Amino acid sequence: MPPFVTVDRQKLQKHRSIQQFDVSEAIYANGGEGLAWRVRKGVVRLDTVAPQNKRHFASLAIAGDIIGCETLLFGCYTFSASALTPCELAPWPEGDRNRSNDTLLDVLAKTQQRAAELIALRGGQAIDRVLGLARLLADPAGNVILPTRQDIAEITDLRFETISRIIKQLERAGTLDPIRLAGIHATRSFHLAGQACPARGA
């Protein structure tokens, strides 16, 4: 666990604005100083970093989740974060008090819930893992932007070839219906048939 570090939070205030990130763009690196962020749109991948800068999948954050809150305790990030899909992040806590009611305990509870969901994606039948990830990432309308096949493989602990085969299988079955979304590669945007998705934060 990193030691507690005194960080000049005032120095970081100039970065307190909504940030946009493209697919695969780095958001922050482990060990760096920075702010906590709420994911407003998109999906963020969190990784631990091993020697030779080899990254290992650690967790995901979706719309409504908060990342980087460890900087409030330790003064630096303990994970590296990158955008799996186009992302929009806002500094946390927000200036809008109506959206700033999350305590660190609330954040911890949501993080544990997300960890449990991700553990479920790494066991069981391969098709159920991929479908479970699609359901996790789908918006309330049932539309989903899937990460790259390689990212899906690392998240679900499956082979790249298996991911490609399963996605084609789900397309043939009509479970994943390809759609066109502006700025998104045609092979990654789908409508999840029969999916009733709860609103984020429910």
Contents of the next structure:
There are 2 protein chains.
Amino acid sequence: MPPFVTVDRQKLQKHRSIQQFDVSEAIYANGGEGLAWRVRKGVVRLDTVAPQNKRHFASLAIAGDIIGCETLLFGCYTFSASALTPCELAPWPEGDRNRSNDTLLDVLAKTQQRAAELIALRGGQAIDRVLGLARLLADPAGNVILPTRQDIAEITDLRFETISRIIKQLERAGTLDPIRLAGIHATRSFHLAGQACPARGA
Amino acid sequence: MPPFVTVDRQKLQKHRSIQQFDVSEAIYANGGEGLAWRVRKGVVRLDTVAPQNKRHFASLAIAGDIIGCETLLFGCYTFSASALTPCELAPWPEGDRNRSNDTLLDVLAKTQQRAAELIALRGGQAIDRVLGLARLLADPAGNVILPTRQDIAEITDLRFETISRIIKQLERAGTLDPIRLAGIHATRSFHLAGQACPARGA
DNA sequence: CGCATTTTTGATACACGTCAATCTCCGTGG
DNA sequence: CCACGGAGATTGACGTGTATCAAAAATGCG
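Can you return the structure of this protein in the form predicted in complex with the DNA rather than the form predicted on its own?
Entire complex below, previous chain first.
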């Protein structure tokens, strides 16, 4: 494993503008000044900040999403951002390349789509909400790092006890398979069964 | 009242591109081709269309919002749109004027904000969801035309019986005051008490 | 004026919330 | 190395807000 770490370090130095964030680490605060970012890895949570500094879940950004665009308009962030899983962000737009696969119009379309998905995560039975979130966050191989029970609860508008019960239930049903490292039962890393392209019959 | 109607007709002819829609009327269907629109009056509902032609609430557009932007990118609509209250739409962008108060960036920022508001409408107690929607749809004077109970239910992820009970409860509490026309008790038009700019203390 | 649609209301069931205890995992310091 | 403590997760018992089912009333349209 040492060589892998070395490679990562080198990559990091090549693009020195890339930023890393740990779980539950703040990325930026609403009202603050800064850049727009592209989420390269991980899951980012966006919150509105109400009086008394109360935070309310507002949106989710996963790999490929752009966050903080509104600074290009207002000069400051509208929401607060924090890392739900280990994250890697890069400034956006990437000035060097002209490929421009992400125009403002692309970002808008993706934002609308993401919003519709989040709306769906707050409706229906609890188990479907949790499964929906797991599917949204899983990679094509079905591997997924879930946020904490508390964060899942705030995303789906349920209680963390309910989330805990449902994840256990999905584990026992074999839908979620905890990934064990050194024999230790992981609580966040799973393999999600039946995960593939969303084109399969009932 | 005849003169009023005449005036409206004239306005309509002056801007012949303006479109009117009645309650529950389809505005456009997903996959179809068409323009982007600016909502001038009324409330528009956007749905994702799943297999078996099942519709799922995806988003809401109120006066000032832009809908159907994705056609500028994909050439067709991503969602289906229908009128929740009587609506008036105008093509966007308005080519004639250069004021451009609505750049793509403005639309993106507003879309994010609207999405966060809709997320909030699907969390917390039923009464707060209904009140939240009423506040979102009310004009500065506090007058509001609500969607049908069924549509409110789908927006807030509740059942229409629950919506009915809660609106009655708000009526009895005086928070919602039904507007009577010719002595008939309206079920959609209300005056919302304590509605003003969102800048007032507790 | 009559029928379809929407809304209201009641009785009952259940999914999820609430409260509380326990357990696991980890970092800290003696 | 182990005692300690805190954060997150699990589990149980019980309460409640909303769903569900059913029926009637109000509204609106042809």
